[in-house]
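Single chain ahead, written as structure tokens, the form predicted on its own.
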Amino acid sequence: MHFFKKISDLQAYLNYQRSQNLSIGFAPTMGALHQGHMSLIEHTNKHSNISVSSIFINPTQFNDPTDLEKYPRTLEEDINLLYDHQLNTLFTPPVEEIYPAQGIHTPDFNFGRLDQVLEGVFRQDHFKGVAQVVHRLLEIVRPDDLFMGQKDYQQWTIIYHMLQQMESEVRLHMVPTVREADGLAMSSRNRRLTAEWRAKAPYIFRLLSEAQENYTLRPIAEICDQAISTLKEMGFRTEYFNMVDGYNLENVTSPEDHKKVVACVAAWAGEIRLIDNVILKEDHTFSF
């Protein structure tokens, strides 16, 4: 596996690669890896010549900058992990190379509502600090394929939406969803997690599911307050339980109306906050 911290490094073997008509895929991590991002590796692995990888916890996503200093760093653990799954090259740059002194240019952006609803409700900007870093690590790798994962759907979508007014033509790929045994889904904030909210931690996917069967059968907005009524009950602190259009993120009244539903979720559980998705119903014959 190569290793580079400095952005010159990087790309001086990058072109090389390309020199030789090696097609590069990327995906980009905050560490504290898992399966989850071990998906993505192997997504990338299998799409493109040379696969890339960064580990760069990202401090303008951040609103609240006690999460950033509690967000698990396990740089030596995360090595091991992704040699283990052939990554062909791994990008862990300083603060100070992704964010120089004299600055970075950033377009500005138009998401309409797309960073204002779901997560842009309860993290205002945190989606201009996403924008701003995936496209600044775009600038760095400039990757044939760019790979993400469906756990974060609005994120996804977000991205989606800049690489259209980039008129760029990185291809954008979806990793689904990993999840534990027992239907959590994979995140590096499930290590922070008490025995005891570990425990009721899977609900969320089980909500997800019952929601899944039932929304062809009963009125989106009872099963939304159902289920926000059930995570109360078992201490949870919901911020949300949504079912939205799958391309503007907008809530949906009537499935039969939407080519593309998604139920969406936030809840606290105790200090840590878990997001999940399932997609309820996608026609494939449709794109954005």
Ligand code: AMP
Second form
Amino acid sequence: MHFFKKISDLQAYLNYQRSQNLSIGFAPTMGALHQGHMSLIEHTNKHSNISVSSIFINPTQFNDPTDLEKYPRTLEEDINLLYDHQLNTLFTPPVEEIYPAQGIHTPDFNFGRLDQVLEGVFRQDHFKGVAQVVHRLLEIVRPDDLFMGQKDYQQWTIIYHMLQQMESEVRLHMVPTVREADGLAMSSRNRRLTAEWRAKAPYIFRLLSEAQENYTLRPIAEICDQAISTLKEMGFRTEYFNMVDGYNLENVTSPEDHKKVVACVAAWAGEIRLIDNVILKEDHTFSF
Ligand code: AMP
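Alternate state requested, the form predicted in complex with this ligand (shown: the form predicted on its own):
Following is the full complex, with the preceding chain placed first.
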């Protein structure tokens, strides 16, 4: 595995690979890696000649300083996992490489309401930070293919629109969510759950699965309200449990009128904020 901290060294290596006509696939992460991230690496390895991943905890996407401070940092374990999964190139830049003192230019992207709904209601400027860092990393790595998880469905959608606005040729791939055996979506934050909350956390996926079974049979509002009540009874603090259009992320009332429908949830399990989603209705006419 090739390991770089400096942009100039990474670029010298990747420029050489590009000159050999090798394709570059990129999977950015914030570390504290788990099998969900490894699935991204496996997809990247399979699809591209040179798989590149980054570990960078991006300060500009954290709206809560405590969340940033407590974000798990497990670099040594991460490196071992990536090595075991045959990653070709790891980039772990310090903050000054990504955000140099002289500043960086990020285009003024317009996401319409995409960054105002769901997460956008509860995490002010979060997606501005995400777009900023992904734009910066793309400028540095210049991949042919970019791999991101369905787990962060809204993030994926926003990056898709960012690439379109940039008229970028980078192909964006969606990697399905990897779950624990009990259904809990894998997340770096899961390791901060108490034993009590870890036991309750799979309920989130159970309710999403129930929504999948029922969304054509019962009124959407009723299913969502019931899910929120069940989570409340269990002690979760739910921020949203919505069924949305898979493209514009607006709430749906009649799923039959939409090509793609996704159920999305964010709920606090004690001190830990969990998000998850399930694609209820897939649009098989759309391909990347
Ligand atoms: P993060 O390190 O949380 O910023 O995530 C880095 C990438 O891994 C993002 O594209 C996430 O959507 C993706 N990811 C995180 N958790 C999972 C999961 N359980 N399954 C698949 N992809 C995931």
